[in-house]
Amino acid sequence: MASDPAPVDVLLVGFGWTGAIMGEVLTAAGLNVLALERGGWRDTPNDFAVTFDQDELRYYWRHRLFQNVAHETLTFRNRGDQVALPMRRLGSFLPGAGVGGGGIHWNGQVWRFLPSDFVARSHNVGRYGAAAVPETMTIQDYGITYAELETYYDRFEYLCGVSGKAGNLGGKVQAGGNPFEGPRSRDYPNPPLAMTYGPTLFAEAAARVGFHPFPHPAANMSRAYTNPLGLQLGPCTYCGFCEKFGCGNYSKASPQTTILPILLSRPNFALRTGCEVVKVELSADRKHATGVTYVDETGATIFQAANIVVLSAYILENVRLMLLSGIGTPYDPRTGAGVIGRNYAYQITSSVNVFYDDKLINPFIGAGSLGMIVDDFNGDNFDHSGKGFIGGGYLGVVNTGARPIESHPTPDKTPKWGSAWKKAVAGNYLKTVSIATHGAVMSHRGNYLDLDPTYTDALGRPMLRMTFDFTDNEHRMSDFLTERASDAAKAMGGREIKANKRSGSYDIVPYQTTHNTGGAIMGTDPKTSAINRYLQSWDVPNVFVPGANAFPQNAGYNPMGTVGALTYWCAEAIANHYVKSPGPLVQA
C-alpha cells in the first residue's frame, strides 16, 4: 500500500453539498483541505449544457448522475426476520455520484425544520403525555435548537439565493408567507418564483377551505443573483428539468454554481476524483483517526494522513464507513444497545389528482421548487389529540415539470396498458393537477442500518443492509394528510379526483424521495447517539459526520436546508473551537 507523505489538516470523504460547505469554511479559516470523491469530475458547461441536458432517457431512466449499483449498492428487507437482497436497480431513492453529488440533481427545495422538530421527544411527551411516544418509537431531541441554527439557515439560504417569502420575521407573522415557520432574522434573498396555473388553482382552493397557502422556498432563481461568495446565478427559464437533472442555465443552486469556483482558486484546497475511501484508519487505542485508506482510479491502495477526517458523503455511505472502520458501537435492534445504524428513517408520500375538462394546466412548464404549499398539518402545527399518531407533513402543488416519459396521470378505472390507456394519457396530460403530500417518518426500534453478512461490493467489503418499513404511526399520519389534500382537491372544482394513498409495506422499487436520514444521529447521550451536538464522533473526536445521517428522526420537510445549516454549524465549531483545542467539544 502506498502512503502519501504529506498529511493534511482536514480530509473530506465525499464532495457534495456538505463537502463543498466544509471545504469553503475551513479553507477560509486557513486550514489545508483535501477532498476525496469516488465519482468523476462534473461541471456545468461540460456536463449540463442546455444542448443536451434536457434528456429524460439519459439522466433519469439511464441514471447518468446517480450511483452505479453494479459497483456499489445495498441490501434491503422490511423486517429483521427476512433475508435482505441486493438492490439491483435504483428506485425509491437516487444517491448522486461525482463532484456535486445529489446537489446536482436535487430540486432546490430549501426548508427550515420547525422549532418543535428539534425537540420531537420532549415536545410531544410534554404536550400529549408519555403514551404518545411508545417504547418501540426511538425518537430523540437533537441536542440543538432552532434558535441556535437560525443564523446558519440564513447563511445557506443566501449562499443558494433562495426565492421565497418570509412568514415570520423576528416573531411577527408576515402576510403571504408561511405563518407556521420559526422566526427568521430577514427575508429570503430573492422574491418567489412566478407561479403557474396549477399551483395557483390549488392555492385559491386551499384558502377557501381555511388553509394558509404560501410559495415554496426555492433554490431556483426568480431573478439574477450574486451570492455572498461573488458567484452569479441566472434567472430560471422554467424548462421543467430540475429534478434528477443538472442545470445548464446556472439557475439552480448547486456546489458547482455557488461554491466550487471560489474553492478551486484557493491554494490550500485540493480535490481528487476517482478515489473511493474504504476505511478510516484509527490509532492503536482506537480513539484517534490517523487518516483514511482509499483506492484510486488506477486500483492502487493509498493511505492519506489527516489531522481531521470529515465524513461528507451521502448518509448511507457515512454510516457504512463508520461500521467498516469500527467507529462507535453497532446498533443491536434486539437489545436497543449501540448507536451506529440506529434510528434510520425515510419519508412517506401520497398524492391526489384533480382532472379537468375545461382547464389547460401546461404542466411541462416547471421548476424544481415551483409551487404553492400548505403547512397547516406539518409537525405539531395542529392538535394531534386522539388521532393515533404524531408527526405531520406539508401538502401542495409543486410543478417540477411533467416530463413526458415519467408523467402520465390517468383517472380511476383506466386500463394499465393498451389503446384505452394511451387515449387516457393523451386526454388528461394537459388537464391534470397533482396535489402531493410529504410526510415525516418517526424512528422506530426495528428500522436500522447494519452490514450485510452475505453480500459484498466490488472491493470485497460488506454491503450496507437496510431494514425498514412504515409503521401504523406513519400510515395513520399519511392517511390524514391525504384526506386534507382531498379537501383542497374537492374545492378545486375538477371533473373528478383520484386519491393515491400510501398503503402496505414500504417498497424500495418505485421512486419516492432521496431523503434517507439517520443511522449516525446527533444527541446529548453517547449511549443513544453517534455524534454530539457539533456532529463530532463521541468515540473518535477528530472525526466529524455532517449530513442527514445526524437526524434522530425525519421531519415533514425536505432535508437539505437543515443539512446545510448543520454543516455550517459543524464547520464553524471545527474552525473556531476544535482547531484551537483538539479534543471532545462536549464532555460525555
Second form
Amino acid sequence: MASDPAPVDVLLVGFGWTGAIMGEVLTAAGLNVLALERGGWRDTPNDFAVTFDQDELRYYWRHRLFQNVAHETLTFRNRGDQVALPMRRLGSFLPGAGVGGGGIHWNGQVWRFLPSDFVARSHNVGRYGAAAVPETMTIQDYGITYAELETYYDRFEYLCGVSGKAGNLGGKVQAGGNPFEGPRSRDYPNPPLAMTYGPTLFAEAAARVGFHPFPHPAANMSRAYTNPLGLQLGPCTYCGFCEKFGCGNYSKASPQTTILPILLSRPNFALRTGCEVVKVELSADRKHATGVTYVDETGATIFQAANIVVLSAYILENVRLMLLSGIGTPYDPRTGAGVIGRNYAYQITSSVNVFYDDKLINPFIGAGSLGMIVDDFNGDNFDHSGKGFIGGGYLGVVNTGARPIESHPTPDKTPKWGSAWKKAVAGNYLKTVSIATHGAVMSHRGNYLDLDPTYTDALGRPMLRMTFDFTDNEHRMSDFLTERASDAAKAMGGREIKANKRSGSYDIVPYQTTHNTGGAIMGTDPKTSAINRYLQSWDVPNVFVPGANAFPQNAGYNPMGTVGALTYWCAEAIANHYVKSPGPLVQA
Amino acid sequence: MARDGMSRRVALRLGAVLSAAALALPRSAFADTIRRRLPWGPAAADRPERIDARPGYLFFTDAEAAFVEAAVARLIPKDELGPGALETGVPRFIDRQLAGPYGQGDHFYLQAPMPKGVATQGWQMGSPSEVYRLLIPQVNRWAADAYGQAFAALGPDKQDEALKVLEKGDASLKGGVDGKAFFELLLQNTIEGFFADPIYGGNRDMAGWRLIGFPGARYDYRDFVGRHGEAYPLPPVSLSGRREWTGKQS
Ligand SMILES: Cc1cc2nc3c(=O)[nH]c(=O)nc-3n(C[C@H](O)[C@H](O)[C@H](O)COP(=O)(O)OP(=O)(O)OC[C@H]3O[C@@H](n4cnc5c(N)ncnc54)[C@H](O)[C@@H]3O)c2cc1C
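Return the structure block for the form predicted in complex with the partner chain; the form predicted alone was the one displayed.
Following is the full complex, with the preceding chain placed first.
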C-alpha cells in the first residue's frame, strides 16, 4: 500500500464544512493541502438527485448519509455514577460521514451569536452579579469578540448565499429584521424566502402579543445566486426534503455547492476518501505533530507527514482524536482540572402545536430554514432578574417539510395507535402548526467527554464517552421559552394547543439537534481551554481545531454560522501569521 | 439464511455473551485520491434498491407472519377512513426490511456487553431481525398464558388489550426481554410501512398519503408557496410514478 511519500503543508482530518473552508482559504494562500475523509465521495447528481432524493425512509430512517454507528459510535450516560452504554442506533443527533459531512444534510439555518454570547461569563456576572453563575456552572468568555468576528460571519453568509433580512446595519435597527442581532456591515446576500402559511400565522400572532418576528436566515436560495467563488446555486423549490436530506436542486449551501468544484480544481489540493484518521502523531517531546496515521479501505495503516494538522472531523471526533493522541490534558470532573473533554454542551428544545379546524396549512411545503422567528427571549435580550436562569433561545415556526413518518402531530390525549390515532392523524396533518423553541445549554462541571473504558469501535479504538444531562438552568430556561411560545400559540386562533415541554433527563433516543458543542474549547487561559483564540492547540501549536468544540458553552442558536466564522478566522491566522512564523500565536 | 443459525446468534447476543466477533462492515466508500477533477461518472447514481416483489414472505415464518399481520391490523386498522396497515402491505414491507440490511442491523452497533441500562440510553438489544425472531414467540407464549391463545387467534378487543399491556412494558415475557422496546419497534416499523414510498412494499396505492393529504415525492411547490389556505390540487406521486402513468400497480 503506497503512502504519499511527500509531506504536505496542511493535513485536514475530515472533509465536511470546516475542512472545505480550511482547504479553500489555505490553498488560496499557496499552501499544499491534503484532506483525508473517512467516508466516500458524494455529489448531487449521484447521491441525492431529484429522481430519488425524496425518500424519507431511506435517507432519514435508514441513515443513508449519516455516520454508521455499526462502525463508530459513542457511549452515553446522564451522570458520572452510571455505566455508559453504546449509542447502538442514531437518534438525538445525526453526524455525517462522507465528503461534505453534516453540511450535506443540514437545514441551512445560519445564525450569528449575540455579542453578549461571546462574553457569557463576564456579561452575566456584570449584569446580575456573581451569584447568577453557580459554582458548578463552568461558563467562560470566548477570548474573541463579536466585532472581531463580524467580517468572518459576513464571509460565510456570502459564501452560502443566505436569504434573510438584516435587523441591524452598522448599529441602525432595520424594520423587518431581527432587532436584537449584533451590528452587521451589510445586508444578507439574498432576500428572504417566500413564506408559507404556518409561519405567517405565527408571525401575525407573535406581533400581536408584542414580539418581534422576522424571517429565519436561510442558506436555502430565495433566487439564483452566484457566490464569491463563482459557484452558482439555483432557486429553492420548497420540496420539503431538506433537513436530513441532500438537496437535488443545488439550492442549499453545502461544501459541494459552495466550495468543492473550485477547490478540487486547484493543483495544490488533494482529497483522499475512505481514509479514517486514527491518531495524530507527535514528536518525542509531544510539542509538535509530525503527521497522522490513518487506516484505508483495505485495512492498511499509513503514516502521512504534515507540517500543520487541522482537526476538522466534527466536534465529537475532534475531541476523541485529541484524547487518543495525547494532545492536551484530559479533563477530570472530580478535580475540575484538565481541558480535553471539558464543557461539553448541547441544545434544549421544546414545542407547542396549534391545531386548526378551518385552516389548510399544507405543511409539506418547506425548506430547511423556511420560517418566522422571534428572538426576544434569546441570550440576554430580556431581563433575567429573578428568573433563576441565564441564557435563552429563539422560538418560531420553521416549515422544514412535514414528511409523514416523522411528522404526524396529534392533539393531547390521542392514543399512539389504533382507529382513534388514525383519525387524529388524518384530521390534523394538514391543519397543524408547530412552534419550536431552541434553547441554549450552559456548561456544567459534570457534563464532559472522555474515553470509554469498555467499548471500542470497529478498529479497536476506545469510543468517546459522553456524560451529559440538562440542569435546573436549562429546565427553567426551556420552560420559560415554552411558555412564551404558548403565548404566541394562544393568539393564533386555533381550535386547541398542545405544549410539549421538556422534562426529565436528556434522552439520546429522539432526534433533537446535531448541535453538540464544547470539549476542546477556546479561551485565554491554557488551564481552562484546550485551544487559544485562533483555535490553535495550546500544547501542540501546529494542531488547529475548528468546530463547535470551540464553544465554551452553547448559545441559543444553531452553530454553523459561528463555526463558519471561526473557521475563516482560524484559516486566516494560519495563512497570514502562523506560516510566516510557526509557533504559538498567543503566548500562554 | 439458515433459520437455526440465526436463532443461535440471537440467543448469544441477547444473552450478552457474544464474543467481540468482528463485524463485516459494508462501506460504500472507495479509497481514492481525488485531485484536479470532480469524480463524476455515468450510471453511478445511488438509487434505491428494488425490493423482491415475489409474493409471500422472505423473512417471516408462518407463525411470525400471523402475529405481524394481526398486530399491524390493530395498530393501524381498516375503518371508515379507509384501508389500514394490513391492506396497504405493511407486513410485507416489514418482512422485506427485516430480510435486508436494516434487519441485519447494518446501522446498529451490536457488540457486547449489552446490559439493559436506563431508558435515556436507548436501544440495548440486537438487530431488528433478531428482536422480531426472539420476541414474537415470547409474546405469543405470554398471550397464551394471559388470554388463553396465541396473539393472532385472539379477538380484536383482546388483541388491543394485549398490545396495551405490551406498550406499557407490563407483559411479563420470559428471559427478561424488553417487550416495551419491541412494541415501539413494531409500531415504528408499521408507521414506516404505512407512510414510506410504495417502492418499499407498503403504502399500497399511496393510501397512507391519500389519507392525510401528503403529495409524496413531488419536488417543486414554488407556484403554491404563497397560496395560503388553499387545497393542494395534485394527487400524490411515488418515486416510481403513478399507476396510470405506467399501467402497473406501484
Ligand atoms: C440534520 C441536521 C441538520 C442540521 N442543521 C443545521 C442548521 O440548520 N444550522 C446549523 O448551524 N447547523 C446545522 N447542523 C449542524 C451542522 O451540520 C454541523 O455543525 C456542521 O456540519 C459541522 O461542520 P464540521 O466540519 O465540524 O463537521 P462535518 O461537516 O460533519 O464534517 C466532518 C467530517 O469529518 C469526517 N471524519 C470524522 N472523523 C474522521 C476521521 N477520524 N478520519 C477522517 N474523517 C473523519 C466525517 O466523515 C465528516 O465528513 C445540522 C446537522 C444535522 C445532522
